[in-house]
Amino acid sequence: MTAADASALPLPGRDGFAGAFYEACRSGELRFQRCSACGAWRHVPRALCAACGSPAFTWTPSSGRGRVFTYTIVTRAMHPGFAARVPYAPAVIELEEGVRILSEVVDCPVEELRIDLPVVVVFQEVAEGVTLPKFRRAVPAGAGREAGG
């Protein structure tokens, strides 16, 4: 490995149903499994229903509206190609569906994230060919409206 591969940020596996799901992103769509049969939505992809075992699915858009469920603040990195990132906060969002990510809030600083805050989907592009689904305020602060959600 060199110095350059051990700076660079590690990027998801984009092989089997997660190539579905981020070529959505890619497009600017959030879309998740859903199964056909019971109509459970389900994250991360993956070929059979944890709710009834099913194995038929559409890809289905995402609201994209959603609140914070949890976050951690990372003070340390534990990847080099974060290092300059310090502090971040990788969050849980849980989306309108029920639906889980693990993503981040990008336009809140890590001091103002709080459980339950309202965020909307945005799309960042961080390598050639690869956008990762990110959130931001849904009420930006100071403003007494939700904006573009």
Second form
Amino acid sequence: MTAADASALPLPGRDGFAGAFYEACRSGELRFQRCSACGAWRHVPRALCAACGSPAFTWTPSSGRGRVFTYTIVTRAMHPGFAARVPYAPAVIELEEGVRILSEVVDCPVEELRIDLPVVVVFQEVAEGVTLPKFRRAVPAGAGREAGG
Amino acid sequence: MRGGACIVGVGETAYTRDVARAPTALGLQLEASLAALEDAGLARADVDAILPFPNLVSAEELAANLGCPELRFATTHHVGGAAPVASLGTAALAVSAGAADCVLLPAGWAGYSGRRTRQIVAQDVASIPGGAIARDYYLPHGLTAPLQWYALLARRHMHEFGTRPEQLGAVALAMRRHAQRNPRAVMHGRPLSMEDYLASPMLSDPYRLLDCCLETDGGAAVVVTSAERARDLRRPPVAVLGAACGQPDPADEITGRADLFRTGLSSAAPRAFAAAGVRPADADFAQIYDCFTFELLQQLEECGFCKRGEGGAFVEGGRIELGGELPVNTHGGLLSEAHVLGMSHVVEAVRQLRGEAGERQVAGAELGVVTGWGDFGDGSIAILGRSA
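Please move on to the form predicted together with its partner chain, as the form predicted on its own is already shown.
Expanding to the full complex; the earlier chain stays at the top.
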């Protein structure tokens, strides 16, 4: 990837809820909002709990373990920041806590990606001070399909 | 709502992909609006309400150019491609409530020679559905365009229900076959085989190039007035029998939905059918917003034309083609006629119900359904009927 491509990479906001979410990622933790009143987990971050209406929450650590819920394999980039990355596969990961997050399974060739693949979070610094949560296979390649459930 | 308001005029521009012509959204919408007013036999000054498509041209600008001295009702539904059909429902409400007499609904854009969709999503984050959510949680991972959002839905549907690529292809082929009977269609004269479909380049698996709607320049407009006034006008009126719009939950985020397939239409369709007092099986045709092949299939399910998971089988074997049990997008749709932001689906429905659709006419068409789909799955639907 050239420097020009990297500079075109879209980056998340650095303030508000996104700032707090990505600050945890920077320190190597995947944290989601958890409602202090009813205990519901949520992502994306919001001001109120959609389940009970409470504004009270804590940024609670996730186990980081989940499964691929769905994905798409991008073979023609629709944004210049990703032109050098194709093929890549934006994937929705469902965490053990029940929340889903849009991310990517790294270190997994796109043709080996499948729904229900068990994954675990890893962190990637993509720009100075910006760390994204990504995922890798929970069971290394070649360890057997049965582990995938 | 039944019988309270009617569509009395429809108009279109040519649908083109000609960069040299370089039209503007305003110019296209004005041209289509004048054609719709002419079709209705109404004067420009009769227009007292304009419901414009979001983020392109304002009602004020349209009124000033058309010479509408008494604009008294104007509003916009910010639901992307679901806006024209959502606005049709609002136009019917406004007329029924006496808030307006003559409502103009224009849409149109330079979708090919102007800024293309991929440029809009790359350069104008604020215009993307979800806004800051998309910026903060989708774009950094390379999920940047509608093609990719909806491919996530298509993939999950294939996983849960066994929907196959050839079934998405059946949608593309049906739209292209209809376009061969529509001289206005950009893809007129360019038939398509399943082999062509399967060989088209993969863009965002499972979506190939030929799963995607066209990018085109064009405008379309309709005029709505009361049933009473419609009786004196030039054309047979088409009644708005029921209309509704709805949003997914949550509406501003796509990945966290408890039910990924429950989109705006899932709640809107039953309300619209109830308002009209008819069932999906009563429809003689449907014009379904076909931004991508799977979205058409999914809307057929959520409208109740078939059960969820059965859409793949429903679109096969010519059942959604002219002569089939439910002809869908008799004009060729966004996939093969042109992308006119959903308004061309309304225009085609009116032509069918007037019996003006030429060699693509559905014989004896009396009841039709039109849908809109926008943003992360906002939905709209109108049930239209030939007036007695």
